[in-house]
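Just one chain follows, in the form predicted alone, and it is written as structure tokens.
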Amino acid sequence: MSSLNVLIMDPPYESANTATVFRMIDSTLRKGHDVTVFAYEGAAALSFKPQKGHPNPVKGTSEEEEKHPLSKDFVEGLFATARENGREFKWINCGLCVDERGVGDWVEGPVRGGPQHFVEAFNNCDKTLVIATR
């Protein structure tokens, strides 16, 4: 078994990173690995609980109709692949970086750290990620 430590700096809705990150990382639990999240900067929102959806006036969609995509659902859907995959998954929040930005109300599951914790995972593991705002 191997373990993969991923550090994204990205906030929500931002760029493709976003969505790219939980792509692989949701194929990497389903593949039968653990894996940490450190979630630095803006990152530190996308578990962000209050985030809502919206409607879309240009294309006169209602927020139901639209369904749009949200950060904070996506983050709770990789815990889930983790229980149904029996791996290990960390997500933590840069505690610093959640103050800054007053998102410290988050899903079920993440939890907050600091630098240091991104160090720990990097030396517990097998293959650091970096996705970096440039």
The other form holds:
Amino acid sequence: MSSLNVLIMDPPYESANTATVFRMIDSTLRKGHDVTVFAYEGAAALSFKPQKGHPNPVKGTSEEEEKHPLSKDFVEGLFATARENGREFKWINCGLCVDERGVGDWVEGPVRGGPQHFVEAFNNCDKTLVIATR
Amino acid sequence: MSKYLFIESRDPFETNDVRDCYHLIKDLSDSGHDVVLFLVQNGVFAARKKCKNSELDELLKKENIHVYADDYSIDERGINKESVYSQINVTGMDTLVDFTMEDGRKPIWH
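Now show me the form predicted together with the partner chain; what you just gave was the form predicted alone.
And the full complex, kicking off with our chain again.
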């Protein structure tokens, strides 16, 4: 068992990076590793609780039929996966980034932190992966 | 000898940064290092045999460079697996995680 530290920066619904990193974290937890995520800049909104799905007027689908994927649900799902697999999973939202964007109401699990927590995770984890915006 | 993992998420026709990344991988290979190049997202467009991409062709000839492509990204983009270079292994996220967590291998996202 090892540990992975991931820094992500992309906001929700902006980049394919988000889906890839969710898939990667999910697989990492299922393989028995611990994971720490530092959600920086726009990524601080990934766990924002008020996110809502919507209908799609182009396709004529209702909100229920559309099943719009919400990033907050994926964050909750990763916490559930960690619990099911007995792994430690930390999600740290950058506090200043949260305040700037007004996204402090988040789902259960994430905690508030700062760059020092990323440095701490960098020093404590076996691997660090930085996924910057373009 | 060091071990590297490059996760390339970009299409080489989207930005020349990708070619710079390929050049870095070739330089590391020429210096005797072991490199895994894992293509994800739009990075998988380069995996098609019909794609004119001499820089990737060079990497595929090297024994100490191992190239993989994410199956999910391949399917999402409607790429037929038969159209992918035979030297490129189409595989899943579990493989990427294995390389990321491999002892001594340095992961780099681009």
